[in-house]
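This document opens with one chain alone, in structure tokens, the form predicted alone.
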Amino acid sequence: MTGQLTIDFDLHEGAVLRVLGLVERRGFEVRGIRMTEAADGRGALALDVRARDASRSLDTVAGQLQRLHDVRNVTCIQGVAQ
């Protein structure tokens, strides 16, 4: 399964390599990553991603994504072409 996950968070220190661990230790390969950040303190990462295998959910990912303390909201879309 390939997707994007666009995820909205604070830029406190240790918040990207949080996200990027969390999306690796949950089974899934970052095959791609843009990166945006406001003049508010605040950033986007987009990453594209596939899962290692098929049991992996997009949907279960981006649940826990939004309960790490800098993440602000995260959008998932399954199915991205890469």
Contents of the next structure:
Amino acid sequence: MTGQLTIDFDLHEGAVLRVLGLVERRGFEVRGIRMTEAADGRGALALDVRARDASRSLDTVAGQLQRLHDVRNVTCIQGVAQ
Amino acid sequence: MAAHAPSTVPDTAPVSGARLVVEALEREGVRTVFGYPGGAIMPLYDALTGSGLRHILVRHEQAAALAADAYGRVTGEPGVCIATSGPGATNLVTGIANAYMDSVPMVAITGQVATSLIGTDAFQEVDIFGITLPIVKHSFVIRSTAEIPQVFAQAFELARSGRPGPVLIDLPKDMGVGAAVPNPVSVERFAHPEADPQLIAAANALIAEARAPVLYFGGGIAIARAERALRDFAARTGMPSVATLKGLGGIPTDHPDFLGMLGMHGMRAANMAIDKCDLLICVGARFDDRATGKLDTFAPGATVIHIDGDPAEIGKLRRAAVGISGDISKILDALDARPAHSEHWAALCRRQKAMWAMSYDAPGSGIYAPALLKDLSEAAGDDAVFTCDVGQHQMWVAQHCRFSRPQAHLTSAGLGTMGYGVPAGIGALIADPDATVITISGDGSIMMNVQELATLRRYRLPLKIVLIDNSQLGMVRQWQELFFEENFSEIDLSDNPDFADLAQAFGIEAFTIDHRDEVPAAIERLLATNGPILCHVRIDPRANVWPLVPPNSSNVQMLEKAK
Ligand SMILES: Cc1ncc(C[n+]2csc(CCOP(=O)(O)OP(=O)(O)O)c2C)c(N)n1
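Now that you have shown the form predicted alone, what about the form predicted together with its partner chain?
Everything in the complex follows now, all chains and molecules, and the chain you saw is the first one.
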């Protein structure tokens, strides 16, 4: 399963690593990354991801990302990219 | 999240960073910290003298983190541990992971090389911020002395609120040495969102219709301090209940409708009830593999209602027909429906509980650990706190001791950290100096933090250690016997030191027993002694933990002790 995660977050020290580490560790390969800085100083990451096995759910990983202190908003779209 | 009133630090003369750390800890109500000094953290140790903080000098940083973990479990407030940079910081890692896996509030403070040296492979530089990223709820590197009060206030709020967890603060040496006028502090206080009334209504409808409901609760009860609401809900609905390892005590373990722990070493009545139930109400638990066995055969006929403080847990491993996240007590109080036709089921569960009750008959004159633990726990009473290590003895504690509150059972559940027991005993005694605290350890586990006997001695902490010695890595041996065709590999510990002599060398009273006639007097001596004491109990090396669900099997495929 492939998908795209869009994450808006505060650009605090380590935030990008935290986000990428979580996605990888929770069972997704990161296949594409685009990062931008918004005018308000927040970061936005768009990740193309691919599940490592069929048991992984994008919604679950989105919920886990949402739990990170730096993360403001997460959206996920299943089945896009690549 | 709700915004909250800022508390301001008066802007007077510049204050050293280390002093600001001490003041921040005092503002959070911290009275005791656990730690070990070294180069990069020396400015903080300099400021500790003359402060109102009590520092417990452990003999290995891992023990500082594990003691802080136990302190957090007992008080609900973050336990604080301190270590220097490099090896001091890496020694904390296991304790931080332990707190993360069991959602325990903790603030870990690590020294770091000076800012200008970070990234240069300086002496005792490690990227502890990077190393701990996956095992902290959040972490900070102090980049400005003036920000110290803000970072600490935020760290404590994060550690204790919502789903608690460890927060790491890395303090470069120059940040502690330098002085600054602190910036004002403003912290957002966490508040659970209100539960959706439609979901409450849907859950009530499912409860009303249920014929065979089971309440499955876990560590989330203690985190949310939701014991009262849980017990009211169980009483109102008359529902049989089962607990995870961390849930034990949420409902008193001797309650007639409490069926016991579920899962791998759970009670058969608990696993059977889950297998046959038509409604499973999971509260503050997370469908962990040790609890569920093979997940796709867990509660196969049940509709699931999942209630948790952490929305990310709902639906993670098992789809919930109704998932409600928020304040657990409020949610349970709003579930006022009662199952209309479940008396037969409750009675059946009670009969099964009686039928499969543990037996304490054991042949021979040697000591049967389950019987000893049961007698000890009854003699110690419900106010006693048990801490344990990891292995067979840990499972025997869960199976045979009685608990009427989760804070009385400090066990390393998620990480399964051998070496937790003694440091946890230290943390529990610091948190509650008048408590009777008993550590149940194994001959493998005790050696993982044996140096902390010196800490017990130094602070005269009256920990009662029961060391169950089977001269083996018992749990590993049991698995090799059952699942690796008795190919015993690296489990022999028959060359252990004499543990009573060892404890005495640390200045701790100790004695050995190996015959069951000696048990009553040993229990009496343990409970009557005012200082630290170790009772070394020799048991049969072949003793196993029963019942047992083999790995990757359904919970109903339980193996029993051969009669
Ligand atoms: C730090 C650590 N290393 C290894 C393990 C794997 N392990 C789990 S139980 C166990 C044996 C424990 O032996 P002991 O403390 O003597 O307890 P027993 O099982 O004999 O009661 C081991 C090695 C672990 N849980 N933790």
